[in-house]
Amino acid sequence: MEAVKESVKLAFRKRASDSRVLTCAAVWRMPKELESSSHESPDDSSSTAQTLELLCHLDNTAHGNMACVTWEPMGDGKKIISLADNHILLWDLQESSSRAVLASSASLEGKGQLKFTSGRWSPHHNCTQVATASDTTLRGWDTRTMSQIYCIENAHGQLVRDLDFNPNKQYYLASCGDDCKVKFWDTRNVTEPVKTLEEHSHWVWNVRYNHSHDQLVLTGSSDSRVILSNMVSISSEPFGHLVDDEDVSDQEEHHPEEKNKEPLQDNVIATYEEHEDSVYAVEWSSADPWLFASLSYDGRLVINRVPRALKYHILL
């Protein structure tokens, strides 16, 4: 399930269709008492279970199993991208989100049974770009034309599981996969990754940038570990302060003392081993940039914080 602005949510479910079982998606509305705009926490001891209101289904019957659904990061919350088998579908929510209209689509073409495994909507470029993963390949799409804008073949040695965009650097993308690696890409030059992490010993299921401090990167793996890394050298603050991609050359001209200054060193901040089974999801809090959660196959949900010493080092 993935939240969006105000009180509308997406959820996956399975349903039977012509003797087939399809993974589908639907749009639901949360009760007003639980809307994110409310600053008061409900009293768990007296509250009763609330019922979600079903607004509409994303009808993917003709396109196959739904693998991923993602909201447009900005705007009015009326656009959704879904990935179903080898199809990428752009939906418009109409009439107070009570109806989803398929606005445009595109398909993977090639040998074999190509299927999407994951996708993310970029918060940059006026939200006109989406990145997808299929097998070992990463692709970028322009949502205005649903055409491919870049392709990273053999991005990983095995299946790509997840990807995420750097919230502060518009061309930077992270990916992870079954080759136990996490890779960081500059989509302007995709011949090779700008950085590779090899800290996990089994499939890496999730990679997430911190929403505010993009040097902080979370990964979760089937090795039952969550790793918090400090990727400061390829962040928006490689020297301890904000640096824009386009300003690097100007900075060298006007601040020659920083031309020879080495970026801060990348390192693993902490390895969390509270889980006893495969970690399938990691996520940063949308309210507290120093708080994150991880979820494993056995249903264990663990909440952790960025170490206080690092927090103050970043802030001060």
The other form holds:
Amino acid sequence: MEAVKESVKLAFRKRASDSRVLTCAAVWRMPKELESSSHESPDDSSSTAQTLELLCHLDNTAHGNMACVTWEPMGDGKKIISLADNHILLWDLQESSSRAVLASSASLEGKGQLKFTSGRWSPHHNCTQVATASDTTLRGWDTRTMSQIYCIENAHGQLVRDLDFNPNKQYYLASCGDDCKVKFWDTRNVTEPVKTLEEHSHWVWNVRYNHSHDQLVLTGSSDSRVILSNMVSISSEPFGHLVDDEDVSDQEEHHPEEKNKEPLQDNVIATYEEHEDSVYAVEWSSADPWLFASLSYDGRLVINRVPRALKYHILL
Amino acid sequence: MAAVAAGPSPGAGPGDSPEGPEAEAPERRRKAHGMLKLYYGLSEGEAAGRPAGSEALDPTDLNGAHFDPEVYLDKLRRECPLAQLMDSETDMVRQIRALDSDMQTLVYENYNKFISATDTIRKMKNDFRKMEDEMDRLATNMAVITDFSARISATLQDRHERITKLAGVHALLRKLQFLFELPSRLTKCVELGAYGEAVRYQGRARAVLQQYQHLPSFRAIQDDCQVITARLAQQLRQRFREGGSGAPEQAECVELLLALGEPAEELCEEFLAHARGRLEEELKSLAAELGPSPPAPDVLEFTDRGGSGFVGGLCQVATAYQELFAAQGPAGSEKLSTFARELGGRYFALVEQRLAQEQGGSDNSLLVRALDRFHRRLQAPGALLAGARLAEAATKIVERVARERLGHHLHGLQVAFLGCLTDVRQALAAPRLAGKEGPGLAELLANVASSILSHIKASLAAVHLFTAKEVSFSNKPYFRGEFCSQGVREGLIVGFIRSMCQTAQSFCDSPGEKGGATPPALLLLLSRLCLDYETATISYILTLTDEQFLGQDQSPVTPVSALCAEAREMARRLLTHYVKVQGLVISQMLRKSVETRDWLSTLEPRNVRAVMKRVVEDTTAIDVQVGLLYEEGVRKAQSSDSSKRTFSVYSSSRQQGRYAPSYTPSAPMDTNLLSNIQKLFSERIDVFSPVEFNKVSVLTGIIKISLKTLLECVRLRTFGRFGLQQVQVDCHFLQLYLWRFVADEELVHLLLDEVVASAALRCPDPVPMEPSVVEVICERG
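Let's compare: the form predicted alone is above, so bring in the form predicted together with the partner chain.
Up next: the whole complex, starting with the chain shown before.
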């Protein structure tokens, strides 16, 4: 699927040894043919299961279960952050990705069993920020010093399941959790969420911003629904797409339309109920901004498009 | 014929007889006759003495006035025979004779009278002659008297003049004496302190002195007087300034000074300044009573003192001022108004300060009485000083106090409500220490409801005092309209119900979403309370309020239905929150139990895990708790076999039918297929869904949340063979005990099936336990 844009892929593997389960992570390379022909014949590529090439393991035996692995969003793809139990590990890939060296690490101290559940690497600030979720708390980290930069205590009433950075607004991030809520935060003011959505009737497992139109937010939940929301008011285009100056020809027609568009409301665009069981992953396509996929427990992968009307509404 | 001619005359009546003997010519007689007739006011016909008949004009009537002998004779001769003529002649002759004799007698009789009358006239003539002489004599005497009198007057003339002059001189001298004595007299008066007297003397003398001041002697007197007057004025002023002698005496002083012709403008200023000094004293003493320390006298006494001291003083000043300086016109009254307004303002400030101290108090009746007195007291100066608007200001103060009072009561109600909640918390916490689970939740609810209701009623009664008939300000428009509808109904009652809802809401929104902050029983109780309010209490309270406060205000009020809707919504949210909190408690228990256990290396299950028993126990406890406050609710009629025994058979057969194939590792596709097919026919489960107001719905919600958590947790773990079997046992156990709580037992089956299926999928070595063994273990546990 398009979500993986790198030729190198990260994967989890569970190693059962001595009746003890340890979640590990490894770096894989996708076959070249799949990468080149993925758009032309997706059916073929899925039917002829081609093998991935294992490049290296991220050695986490000293740190516990891997919860999350994420690439540096920009750059040459040589850096990986992984979260293992209560450690945050920064890896450096060397020798054409055949070796992963632990560059630096930090760990979460505190009472009780603190475990990271999820993490995201911010595409802003020159890729120096990582946000993590552990229990009900959201934390921001600086990858240069591996120190905590902000902390949102009790971001959710219950466990925080996932978070995502707004690709266009550097301080905005979305989080979701077991309290069925999706919350939008401004990391400069962590006392109050900017906005809260409460559309799901069970734990929300995933939240994803559209890569280019950040008003489109996708959430997947274990109530087996996928919800596409339009969060115009807190997006980078709160007044809709700016009209191009070349559109002088049909200006007369355009103006009333613009007027009509003025009151933009945050709303749920669509609820997708194709899944029969809990949805555990949703992702936007990295190629086509109007395409997204969701994966549920029963093994069903559903690919949907943003409704045409909305697409035109956003574009025009 | 003469007899005939004379005939009518005697026929005319005896009244004519005296004229008869005169024997005058018929012309004359007729004339005299006519004159007499005229005199007697009779008409021609009536003069005959007979009533005027139809034959009155008959010329043949012998006795008629218009008798004509010729016509009569003609008639006789023409009509009568000879014999009758003869008869009539004799008859006539006889009549004539009778008449003659009559006449003779009359003449004789009247002749005597005539003679005596003549005698009388003669005598009279003599008498008059005598009288005339005497009259002449009288006239001469009178002339003499007049003459004498004139002479006397002439003689006395100059003496009289002299006397008059002397009298004038005497009066003048007395006046002069008064003037000369004036200085000493004034001095004496001033010494004696009889200022009024002195001023009166001065006033009398002033004009004269003014007139004759060109004469040196008068001038001296005037100068003396002026000196004394000045002294007098000075003394008066001094007395006035000393001021201790009270308003009436001061007023007197001012009056005297005015009479002395002192400038009114200045006096009026000074008068007001003095009055101000006095009233400021009053205010100061009032302010002293306020003090920083808690005020000793109660508010009633305070307003009383203020009323009699300050307001009374102000009244006196105003009355005196208006009497004294009435001549000052609008400017003067304006000055007074300004004065009154300023001092009144300060008085109001003090009163408000004092009333503010009273705000915390609970005794409304005292406050209302104090306000009443305060308001009533100010009506008098209000009428006197319309320009100062004291009465309006007083009404404003009373209104403000009433408003603040409402606010205070609202606050009191809120505090009482919170107090009730604290009591409930304590009551909920206490028995738990003794080991009993939330007994008497219904009683607690009843206690809370009744205590709040009694608080509301008490507040209403207290506030009602403001509108009592005997209170002087109750008929002000504010108290008749806005106070009732906006103040009491909207502000107090509706405000309280709203704040109650808000308080309840805050329990839902509390940051302690993990359920630690609020005991769930309290949520349940509040929910029930709100629901009760929705069904009955709100409409009851509002009806009560509307009855007690019949406001004439037309402003819109919150309808009962809106409030009820709010309360119902609140009840629903509280109950939903309760479900979430309780669900979370059980979820956490299940989650911990799944997450902390090492499922790969677990031993073969011998027992149901303790945590499952705990879940069932807790659910039962919740069931009991909810049952105390909510009705049973509708259960979906599933099947008739609701006894435990038949159920277990049913469920085990179900398990065999459904699980057995899926646990065979040889057919992993079947698992997915089967579960997918099964899901196609089952409805989607909304886990956190709104609940209805009944026990079954609440319990269903809680169990749904718990089981869904179990499912999700199981999916995150990896199970060994015995781990799977343990899950199987646990799920069967839950199935045995949880079905009875929910509306649709199919739901429990579905979720538990899903749990076991998920565990099987997460198991590298899925060998299920024999259903019979599972059953045995469960029944043993």
